[in-house]
Amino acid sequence: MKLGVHKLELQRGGKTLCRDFSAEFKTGQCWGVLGPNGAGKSTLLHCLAGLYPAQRGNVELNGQTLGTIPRRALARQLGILLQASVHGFPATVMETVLQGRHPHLRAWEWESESDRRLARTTLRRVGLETLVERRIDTLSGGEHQRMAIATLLTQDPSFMLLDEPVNHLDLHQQIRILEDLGTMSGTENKLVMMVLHDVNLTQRFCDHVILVHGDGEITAGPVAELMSSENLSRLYAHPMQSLPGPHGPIYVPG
């Protein structure tokens, strides 16, 4: 299964963020999205999810243009984690995470015990199994973020787009979440695409990378081919050098 973009052009605020970009993203792959602030990383992710219109070109899911797929059917296949989630009503962690099952339910259908088991499993994966009955307005920023990730995992789409998934997380939780997501792409045949700010986390946990330059240029390909001191120096307009590390090169400012 694949998500494809063809001759994509994206603009925002009069600025061209993406020009003539074509690529294919397949299940079983883990992609990192890198680029300077304001380059268009989130806009690209929103376009791939069908939330932001392209000025030119199109996005296809398994050969079908994204805009022709009914939203409920699309949500069974593709899910997105936004940078910030707004919850208008008080609820428990379990009630919130179960919202991930809504695309799979018929109108007025209640969640089944199978849905609840899946929700409990995903809460355990992100380390929130003891907070099932906690009200979400009592959670810390990091707990909110892990709950949002659990909601996406409970949705169980084949294509998962995550905008800064390790935002608000301490180092231990960052590694735990990224290890799980990186492994999931292969063991559960998911496409995982993550906007990240840390080039070394991208190097360690992703097998493919998208470099968003912010001037319309976007390049995509295997980490082993695109992650280099030269490419990263040009991407961030700052000298970068690589040092040997236990999981591959470590990139530091020059």
The other form holds:
Amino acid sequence: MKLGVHKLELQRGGKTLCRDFSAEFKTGQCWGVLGPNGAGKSTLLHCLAGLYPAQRGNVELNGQTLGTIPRRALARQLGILLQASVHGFPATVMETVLQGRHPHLRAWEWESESDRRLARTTLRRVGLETLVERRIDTLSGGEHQRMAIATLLTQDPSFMLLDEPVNHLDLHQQIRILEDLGTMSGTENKLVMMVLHDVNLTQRFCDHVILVHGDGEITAGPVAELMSSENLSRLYAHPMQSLPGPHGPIYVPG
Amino acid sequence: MRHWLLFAALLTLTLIGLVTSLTSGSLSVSLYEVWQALSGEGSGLEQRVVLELRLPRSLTAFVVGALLTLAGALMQVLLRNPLADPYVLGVSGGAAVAALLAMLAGLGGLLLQGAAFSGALLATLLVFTLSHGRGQWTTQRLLLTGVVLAAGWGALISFLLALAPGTQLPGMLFWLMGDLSPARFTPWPLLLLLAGLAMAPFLGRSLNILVRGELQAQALGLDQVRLRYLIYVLASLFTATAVTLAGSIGFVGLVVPHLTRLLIGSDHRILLPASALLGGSLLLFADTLARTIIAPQQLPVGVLTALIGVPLFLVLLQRGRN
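Having seen the form predicted alone, the form predicted together with the partner chain:
Okay, now the whole complex, with that chain kicking things off.
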């Protein structure tokens, strides 16, 4: 299964973020999205999720144009972790995570025991099993972020787009979550695509990378081909050096 | 299981409210006489008081309270704002201006109700058209348009009150504060309420998702634009109906949804029917008090909903925090 973009052009606030971008993202791959602030990483992710219209070109899910797929059907196959979340009225962690099952249930259906089991499993997966009945307005930033990831895992789509999944997470949780997402793409045959700000985490956990320059130029390809100190220096407009490390090269800003 | 107990308790509360309302008043009627009157075996005065005065008024009070509560809960979701109430977008303002104009023209009864309902619909359409702009229908824009128009209606109301002859003022003020005394029972508000309650289990989960923000709702597969149109239409229709029947009774639509959230959480599949029952009962009790507390004089029921509701809500809010 694949998500494809064809001659994509994206604009936001009068600025062209992406021009003539064509690429193919397949399940089983783990993509990192890198780029400076305001380059259009989130806009690209939103566009791939059908939440932001392309100026030109189109996005296809398994050959079908994204706009022609009904939202509910799309949400069963493709899910996104948004960067900002809105607190509604008070709800518990369990209730919120169960909302991931929304596209799988008919309007009048209630969550079944197997939906609850799945939610409990994903909460264990992100290390929140002790907070199941907690109210979400009492969670810390990192706990809230892991709950949002658990909601996406409960939605259980084949295509998972994550906008800065390691935001607010401590060092241990960053590695733990990224390790899980990275292996998951292979073992559960999912496409994982995540916006990251840490080039070394990208180098370590992703097999493919998208470099979003912010002036319309976007390049996509395998980590081994695209990640280099020259490319990264140009991307961030900041000198980068590469040093040998335990999981491949380590990039250090100069 | 917890939910069944909750609904059993709420239904009991409703029943107690109904019985209290039917038995109390300037003419004391016993429970047995109420039963006789309802089963058509009563005699003379009691039968007439119960069937022709108290029953229509009690039913109307319950329906109005329930409709206002549903409208308030829906508006709070639509605007994602806990301060929203059924009147926040000016539906009642439009109804009030039309009703006051009708009163100044010397109209009453059904014509007055018709004017109020038309005014409410006009206000609804006005907000909808103006907030729609070019394609975008954002929560922010809807809220601002509605609040500004509501302020405009408020100014018109003051203007009309200033113009009105002294003899008409008390009637107009009673209408504005919310008053159930002219209530005659017609079945369509009840049918509307039942339709609203029947939709709750279908809409509830989507409402829970919508509260999480427009993008998140779309990401979870919700056609949020269509749902928001539907909520807007439903809430406006409920409000228009309630205002038509009883004027603008404040407080119920704002506070009862929150009261219910404090009691049972914010799953709208439970919240909508539960808060409707609670809102209906609260207004039923308030109206019984309004017509008995300083009998034979009657108080506007809107005054009592606030007098009962404020302490009740504050106590629950304090308890919830601990």
